[in-house]
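Next up: a single chain in structure tokens, the form predicted alone.
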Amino acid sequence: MADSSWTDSAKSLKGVILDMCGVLYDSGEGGGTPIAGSVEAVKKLKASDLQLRFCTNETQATREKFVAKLQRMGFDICVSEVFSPAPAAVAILKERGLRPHLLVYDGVVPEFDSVDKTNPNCVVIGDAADKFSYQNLNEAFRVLIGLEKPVLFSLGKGRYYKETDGLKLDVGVYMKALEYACDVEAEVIGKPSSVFFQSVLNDMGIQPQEALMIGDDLVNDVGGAQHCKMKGVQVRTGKYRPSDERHPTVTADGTVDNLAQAVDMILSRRGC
């Protein structure tokens, strides 16, 4: 049975932020498959008076290709509604005059076309999947260890995510390896960064207390949102594990079976 206490604030909501992989769909062969009820749930939110944004740590494709994939699945979504780490990283690199060595998935490399990558003075690591070979990790290590003041950016810090054939290691595992080897602390761009969440709230023009985050990752989605004073609800899809409901430091404001259930509870409380 879902905990419904979090819906008490539904009438004061002005915006909803959705995680994507594990909430809208499970990634995998052929691009992945929608989670039951999620396409219709997004349509219901779009038809309501609530603002809707999508906040993802997806770093295996450009936003344009990622959104096109979701549109083919039937989701009503456009690029301007999606916040992902790569464009935010590009803005930071340009602002600081940094030249990155990239350890990222081939599909996201075009996001960095406008950035000078000669003679790197920092490393950017994303979910590189099969690119996380010893050779590639060692190359990133050599760039960092050769710098007087190593600078490491990580496009998220997730431990694992779910594809249709099971759980897969995420970027946070490899980020920790480079942190340990180079005695450096990574700057995380993406969830659970407060700066990243605040950029979404700024785009909607609302206060944290007026927004709700729905995700499958207890620490990065729910915990990150709560750190920004938003409420966070976890779905029992994607990377959710039963042990999440007994986590020692993060407690979701609510836990529901899936996005469809969460949306129905929100809209019913609002009288929609």
Contents of the next structure:
There are 2 protein chains.
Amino acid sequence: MADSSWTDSAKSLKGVILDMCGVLYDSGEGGGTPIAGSVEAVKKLKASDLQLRFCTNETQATREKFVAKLQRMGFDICVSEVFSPAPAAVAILKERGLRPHLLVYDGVVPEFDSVDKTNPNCVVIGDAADKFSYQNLNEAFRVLIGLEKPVLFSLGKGRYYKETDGLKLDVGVYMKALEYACDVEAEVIGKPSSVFFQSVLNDMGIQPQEALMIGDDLVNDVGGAQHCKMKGVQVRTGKYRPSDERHPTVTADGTVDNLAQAVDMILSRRGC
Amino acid sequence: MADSSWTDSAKSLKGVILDMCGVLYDSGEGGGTPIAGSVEAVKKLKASDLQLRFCTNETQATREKFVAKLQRMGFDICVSEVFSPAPAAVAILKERGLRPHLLVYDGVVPEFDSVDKTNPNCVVIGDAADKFSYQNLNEAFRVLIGLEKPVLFSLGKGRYYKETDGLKLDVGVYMKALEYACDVEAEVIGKPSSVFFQSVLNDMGIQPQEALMIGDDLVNDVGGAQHCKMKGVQVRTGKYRPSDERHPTVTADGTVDNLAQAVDMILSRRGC
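Form predicted in complex with a further copy of the same chain, following the form predicted alone:
Let us now look at the entire complex, which starts with that chain.
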């Protein structure tokens, strides 16, 4: 039986934000597989009076392709509901007149089509997976170290994620590598950046106290949301590990077996 | 004209420790090339009454092969004079009964021949260069994250080094990556570890105040030596960058154009 004290605030909720990988589906070969009950849970949320947004640090594909993949899995979801780091990065680069050297997954490169990439004066890294070769990381390093003042953007700062064949290193690990190599601090675009969460709240037009974040990453999903005064609930799917429940600095407002359980607890508390 | 105030202590010197890559030679394709004047400078030191040792974080080859390469370049040097991290790591692993998963350059693997590597309960990383693929780093990560208490050894903690075709990322960058991924702190074997420098002093049988370290890495060579109460001089060869001379935390006792200049200044001050 899950602790349900976090649902006390369910009646005052106006919006729910869902992490995607590890909550809706497990990624892996062939695009991944839906987590049991998650397709139905999203349907229930959409049928309720709650607003719903999806918030992901996914940077292996454009939002269009990524959303199409989830639709094929059966999820009722559209591009305008999904917040991901690459479009946010494009906005920042244009605003500051920066020309990026990209170290990102091939699939996400089209998101940057409208950005001038000649004679780069900053580096943008995303979860590049196999593209994080020694040669590619060294190339990004050389761009940075050649700048008078190195500017590094990281699309998220996750440590690792879970694919169907096991845990995989995430972009944060390579962010730390380049930070150390060049003695700089990266600017993180995506979760757990408050700017990023706030843009989702703005889109829903609600206050943080009226929103709940559900994710599998204790630090980036739950901790990031709590830092913005939202409530944060962790699911025991995806990258969840039992040690998360005794983490030294982040304590989730609730921990549930999976998204289906979280949604049922919220909706029953609201009398749906 | 170089500042020569650091040579005030030259008369009380009993031993000199030389870094190798970037001081004796520049590494690169085909094994690298000697730095002008360095072969002769080593000869002069050997002909003096000073003790001489070589201290390197080189982990791309066994000491035997590495020394043979330097001999071919013309350096008067032998294996017993060279201190490198791999043999020090082997001693520590045996002492603690640890079985390593190795992520090191192929050439240095034979140094670990005498160590049990089955069912690993720690990870040892060295400067693995091209072997730092996403797949290999992920494999090391999975070993660490699977241990109840992850143990990570790093053979040095350098940020980057210079090869004939440009700057290259060093092992410290990947150490930081794995530290972040697993939320552990690596144990550094090699420079700038005080234990490592002390083992060289012990071998010469002298006090730190009687020794001078000459290197191209301000933090690991000069700063590491100073931390042990030795004097540290930086050469303007190898990975030296002008910004080193206004570094926020490490100030070399002296900065010289190259090893040849340093040796001439020391020996002339001693009246040789």
